[in-house]
Every structure is written in C-alpha cells, then in structure tokens.
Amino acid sequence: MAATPHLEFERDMVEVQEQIDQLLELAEKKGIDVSRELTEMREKLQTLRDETYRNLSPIDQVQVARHPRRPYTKDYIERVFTDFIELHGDRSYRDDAAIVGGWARLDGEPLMLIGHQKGRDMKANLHRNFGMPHPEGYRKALRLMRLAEKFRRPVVTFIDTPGAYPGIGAEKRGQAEAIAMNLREMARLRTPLVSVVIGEGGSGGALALGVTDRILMLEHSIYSVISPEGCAAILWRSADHRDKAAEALKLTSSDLHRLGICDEVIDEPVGGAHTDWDGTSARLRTTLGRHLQELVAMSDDERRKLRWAKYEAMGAWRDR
C-alpha cells in the first residue's frame, strides 16, 4: 500500500512518525541501539493517536470519511466476501462504473452485493465518475435487487458517494425518477436488506441504496442530506463556514445512532479504516453476518412491516 497522506489534524502524529523514521535510519547507518527511544516514541505516537481520534470534531470526521486511502467497495469485496461475480448494465442504456454489483458469498452464504465505487487516481476516478452514479447506475442496482428477490437471497449495499451525478445528460435520462424508483421498490422488496455507510453518504445518491432493514455505519463515515460545503454555501453564502454546517447537520455516525437513523456503529481501528484495511474488514464481516442472520430468520411480512415502521418513525417531532 502506498504512503498514507495525512489530514490537517494529524500533523502532530506525522511529526512523531517522522522522528521514529529518523531514529530507525540512524540506527541502521550507525549500528547503534535505539530500542529504548523507539519504545518511548511509539508509545507517544499511540497516545497521541488515541487522544486525537477520540476527540474529532464533525468536520474532522468528514475529512476522515473522504480520506483518499480509505477502503472502497471493491477493497471490502476482496477482504470480506468470496466468489464475487460482477454483473453489468441496466438493460436499457449502459453499464455505470460508479456502481458495482454482483453475486458473492459471506461465510459461505450467497447474497447480492451492490456498492458505490470511487477511483484511486484521476484515470480511475474519471472511469468511476468520482463515485457519483448516473441514472443507469441506480437502474442497474434495482435490477440486481430484483434478481436477488427472485432467488430469495439477501442484499447488502455499500454507500460511499458525494451524491448522484447532477449533469445535464443524467437529468435528461431521468436521474430523479431513477432514485425515486429505488426508494419505492426497496421499501417493499421481499428479501433481507442491509446497507453499510463505509465513507461518505451524500444526499439522494446515497439514499437510493439506503432504504434497508438495517443501516450500519463505520465509525468515521458520514451520512447527510447535503455536504457541509453545500450547506454553508446556502446558509452563509460561503463554504468557509463548513465547520458550523457539519455541526448543525448531525452527520456523524454517533449523531445518527443517537437519533435512531443508524442501527449500529462499527468501530474502526484507532487512526481510521485507512490505516488498517484488514482490521476494519474483519469487524465489518462479523457485524454483517450477525445482522443478516437475524433478518433471514424473519418472515417476509414481518421484515417488511418492521422496515416500514423504521422509516415512519424517522423525523418524528412534537410541539412543546
């Protein structure tokens, strides 16, 4: 894996890590024993990392959720699932690379897996459209969900997108209609549905894969109707107020769990998922397996009834 870029609030940790690297280089060149100093420096780094990630602000969480080294859908496919067979196309227009999907197995059990996919470099991001699906991407996703329903298999979706692509071509081909169709059909599918927010869950582009029986979120993921920058531009006429917007939007996993939107928060290794792909994948596999086991044990009618009740309860309010 390539060197991990650091975020603004990680500057102190980067400085300590550089000191550790310099010590190791010195020990190799001079042949001296620096084990005691290394132990002290590594303990300092671990303490600093623990304190930093325990006290992240909402806008810091946004930065972690968007980290360029954070695992994407295909990275989890390689580590959590087996026997993945990718399926392509919406059978109407074309295949949208911003959404990947296909059959896979989790602990030997078959399921349909669908997720947003970003790229690691400019070429890949252009191919994946920066993880922003066109309407044909959402139609492909719905086609695969219906296929899973036909064969009575669960559906797992991974959410990681800034939002649906807002281009003229996408709008001409029915972007809003495609998203609305997914919302309606997911609400009544007769098969278990689980969604996991693995990075950035933005607006209707995320919700089009998110009307599920269980909504799980990785600890440093975010889920919101609009980005902090977009919200700040509307309310304060400047993206400079994104810190206040991130606080007001209540977009972190802990906020959404407290509000009853998210069913469970999956802890990430200290330092974020981008520092330990395998550790994050192991925690994801365990949590996913538990929720799927619970949902498969229910009848179709019971599961759909609970799904409807879940979404009807969201956004409840009362006069004082």
Second form
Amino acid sequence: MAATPHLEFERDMVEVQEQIDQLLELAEKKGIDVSRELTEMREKLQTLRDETYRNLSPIDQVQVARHPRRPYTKDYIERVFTDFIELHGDRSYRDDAAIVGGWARLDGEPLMLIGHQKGRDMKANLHRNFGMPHPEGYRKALRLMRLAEKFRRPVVTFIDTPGAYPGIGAEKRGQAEAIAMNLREMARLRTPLVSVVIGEGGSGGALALGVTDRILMLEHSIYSVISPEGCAAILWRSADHRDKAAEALKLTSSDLHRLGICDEVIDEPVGGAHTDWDGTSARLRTTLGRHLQELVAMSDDERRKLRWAKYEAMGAWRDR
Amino acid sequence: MAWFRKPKKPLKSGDRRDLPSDVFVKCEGCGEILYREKLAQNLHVCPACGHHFRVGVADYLRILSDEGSFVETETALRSADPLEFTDLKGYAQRLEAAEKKTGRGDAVVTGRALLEEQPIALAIMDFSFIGGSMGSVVGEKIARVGRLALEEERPLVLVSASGGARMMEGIYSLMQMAKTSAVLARMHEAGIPFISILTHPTTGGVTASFAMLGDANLAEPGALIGFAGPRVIEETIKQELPEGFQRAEFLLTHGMVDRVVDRREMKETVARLIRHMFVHDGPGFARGSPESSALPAAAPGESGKDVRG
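Alternative state: the form predicted in complex with its partner chain, after the form predicted alone:
Time for the whole complex; same chain goes first.
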C-alpha cells in the first residue's frame, strides 16, 4: 500500500523505502540510534536500484517513460530555464493546453521553449488531454517557432506525448495537415532547433515538434512510430503482446542512438528521472547548452544544409 | 510434396451472384452490374453512379501520363529490414511475398513522364504492397524523385494510397515523414510545383506528411482521407462516426483539399494547374524571384462547388 504510485518492477524498492521510513519514525518516537541499520538499508536500496535499472526490458523502459511521477515539460521549465513567459493560442481556433510554449532563458540566453504537457492528476489531464495535441496545438507551436525565427532566437522543444488525438474535431480541423506543415516548415526554419524527448515520443504527434538540428533523448525516454500496445493489437492481434512489440520496435534511447536517429542520450540519475527531478534537470541543462552553443556558431545556410542532409539520410535500404 | 491439390478454381460461397467475374463486375457504389471492359474504358469509374473503383499503379500511369512517355527510376531499391522485425511473420517474408504478388520492390513507383506534353516527375503509390505503407524505400524513392524534380525543374505529381507508416521499420518509418517533407521544403523554396492526388484510402503518416503538402491537394470522389483510422477514432471516443466522415467531400468542406476531382478529369485538371503555376508562354506578368517565400500556397480554382461524385 505505497502512497506513491510505482511500477511493478519497482515494488521491492518501494518496500525497502517504506522500511526505511518506518525505521526513521520509530527512531524518532523512541529516541534510539538506528544509524547502522539505516546505512545498511540505504545501501541495499541503492544496490537494488542499480541492478533493476541496469536490466530494464524494453517494456519496462516504456513504463518508466510514462511514470506518473516523471517530470513533465513544466517541471523542467522551472528547473532548467529562467524568466519563462508563456504564450497562448494558434490565432485561428483556440489554445491547446496539450502543448505549452513561450520565451525562456537558458544560462541567461533567450530562446523559444515549446513542449507537450501532460497532467499530474485526472483534472489536469482532462485539461491537458493527457498530452495529446489537437491541430491547433501544432499550429501554435509553428507560430511560436516562426516568432523565434523572426527574432533570431533558437527553438528548444520537449517531446512527451502518447501521440496525436484520434478524435472527430482533430480530423475535421486537419491534424494531418497541421503535422505535415510543421514537418515541412521546421525543415526550413532559419534558426537553431533542438528537440529533447523527455518521456514518450509517440508517433506523428511527437514528430510534429521533432524536425530539429539535434535530437536528444533522456535515458529512459522512448520514441516510436506506434505505441507497443497499438503495434501488438495490429500485428500480434492482441495488446497483451505489448512486451514483444516493445522489443521488436526498437524504441529505447539506446536503440535510437544506435540507429543514428538520436544524437545524444542524456543519462538520468540511477532510479530514473522520477526519483531525482533536480539531478535530471542539471544534466539536461548542461547538454542542451552545449548543443545550442554549437548550433548558434553556424550560419543559417550551413545549419539548414546539415539538417536536410541529416533527414535525407535517414532510413535503411539496399540498392540492389 | 502435396498429396492433395486444391482445385484450380477456388470455390465460391453460395450467395454470390452467378456472373462470370472476369466479364462482369458489380458496382460497390450502386449495385449496377457493369461490363468489365466498359468499366476499364471509363477509367474504372461507374458510369451509373460515378463510384471510383480502386485502380492499380499501371492504370494510374495510363490516366496521368502521355502514352509511352513514362520512364521509371530507382527500380533497384529494396528494404534492408533494419530491425530484423518479426511478429507473427517475419518482415523479410512479408516483403518477399509482396514483391512476388505485385512485381514491385516496394509500395511506390517513381519516374519521369509527360503530362499533356509537360515534363513532370511522377510518383504513384501501390496500396497492394503491404497496404501502401511507407518505410525507408518509399521515403527514399519519394525523396529522390523530389530531388529529380528540383534538379530538372519538373513539377512533381504524386498519387497517394496508403495505410500510413510501415511499423515493421520502427522509428525509420516515422522519420520518412520528416525526410519527404524536408525535400518538399526545398521544392517549396525553389518554386517547383507539387500536385498531391489523394486516392482511396490515404491515412496515417502519408497524409500527415507529403500528401497534405500539395500546392494543390486533389482528392478522388469518395476517397477515405485522414490521419487516425476510423476504427481507432470510434474506439477512442466510443461513438459512431457521422456519415461521410473523412471522405474526400468532407475534407473539401472543411478546407483540407482544394478540389474533389473525377478521375476522368484528373489529367486535364493537373495540366491546367501546372500551366497556371509554372508555364510561361506569354509576356505576361514578371515572375517573382524564387527566393521569395511568399509564393502562393495553392491555386484555389474558381470555386469549390462543381464537385462530382
């Protein structure tokens, strides 16, 4: 009966943590010295974490990427950037709360920050639509990217979405066109672009913020053309086979790095980003800063040519 | 060695009509019995109700290109099965079976052609090859035919028919959306026209990349066009979808395609659009510098009203 939500494979860790908490409580109440026991148990917890997180299966990785305590875009905005001022709306239909964006500073330097936003509880998730954008979300994102280009500021995007929202309104208002237009226009923008997959990189809804000079991924994030559940339902004819689909799809950060899609994997503190928001944020800030420095140093033409070459080389084919 | 052999002609279920299917065909739209040869002459459009039967690559080649003008490019490209993907069946086997069935290396045919004597770059998707899904080869062939259009200054005409991204190529299939769109970005800046023809069905990652990025988006009557498939939407919202949802006419009403065009008028429509956008045979008005990104996004046509179907 843990108070904090946790994943199946985390149960042992949660138990040890609870024992530690109980011990601390007891020590305080009775005034006894438990420091030796405490050290022992903390070491045990650390070992357990190390081992578990070194051996995560692909479907475990998916679970960590979706962990209910994992930091979301706004949590990183508070910890990585300063002076954030949110901007709303696509100027034609409405403001989509599943994508947030606005001016922010990294180490004092101004940039445009855009990211998918999930909700922490049910009420927030209804407002944020579980981080699944409608077309107006992609259009807001594009509007903000063009704004950044106008003032020669770089764009940083945070990717964290189960995917585009499959609903009537989203289709009516042309989500295919909205995503497509982002892909084409991001390829053209005359300003540096960096995307960071912080949790779930779900298909077209993710890619609509993802055509960038650099693609970074947090260690326990995933990026996939389809959810393992969706893939299993189609190819294995049952979502129960999602572990097999997760394996086959090659969707972990190390897979994407090996396949040449992800430029750099940002290590998370052992135990995952959800156990250490500040630690993860610090690593993110350093890596992001380094990539932006490199990109700002290039001319717009040079950067765009490299971006085109990068995307046009993606894929695996044989010329028989 | 099989001891028993299936009869050469597969048995037909009893309730099927008693017509020789190689001579007659029943219209899926109105139920009219049609003479197959007549139907073919009518570009596989029902003369009674205008229903557009699905046609193959060879048919669409005949519909769009001047006779004998098409020269195919990039026939040697094959998927490398980068993930060695296996579900209930191996992807490599699926590819082999699809190639055997269609005689093609993957789900798109590309090349050079003449369309009413105008040199064009042409790409036609093949839905019968793993549902017209887009993997590395489809993405690469479309990128190459786009670069050909750029280099030779030919308008690109692309006929889509696809179930979306090919998940057996994982993240590579998703990235083909970005790749094809990046080439279209370069064409956009260079002022090379791109005509997107959407046929039944065009969904998923293909719709959410090149198919929606035409300087003119033309849809065949009745074609299913969308991002999410209708079944996925129904499961998500737990509601039945309205009649005509995600059909070409619905997209026209909601402003997502420029025109719904009868197949029998497709070639002429494309030719006229290309002439409007690209061909200069009079003194006319000066053409703007190609660097200007203020190119008109699409030729809107006189009105959206004369829809057939």
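These figures come from a predicted structure and were not determined experimentally. Residue numbers count along the first chain shown, from 1. For the two forms, the rigid core is made up of the largest set of C-alpha atoms that agree within 1.5 Å on superposition.
J.: Using the core for the fit, does the CA position of D301 change by 2 Å or more between these two forms?
T.: After core superposition, the displacement of the D301 C-alpha between these two forms stays below 2 Å, so no.
J.: Fitting the rigid core first, would the Cα of E28 be found 2 Å or more away between these two forms?
T.: Result for E28: yes, a 2 Å-plus shift.
J.: How much does the C-alpha of Q19 move between these two forms, in Å, when the core is lined up?
T.: Taking the core as reference, the C-alpha of Q19 is shifted 2.7 Å.
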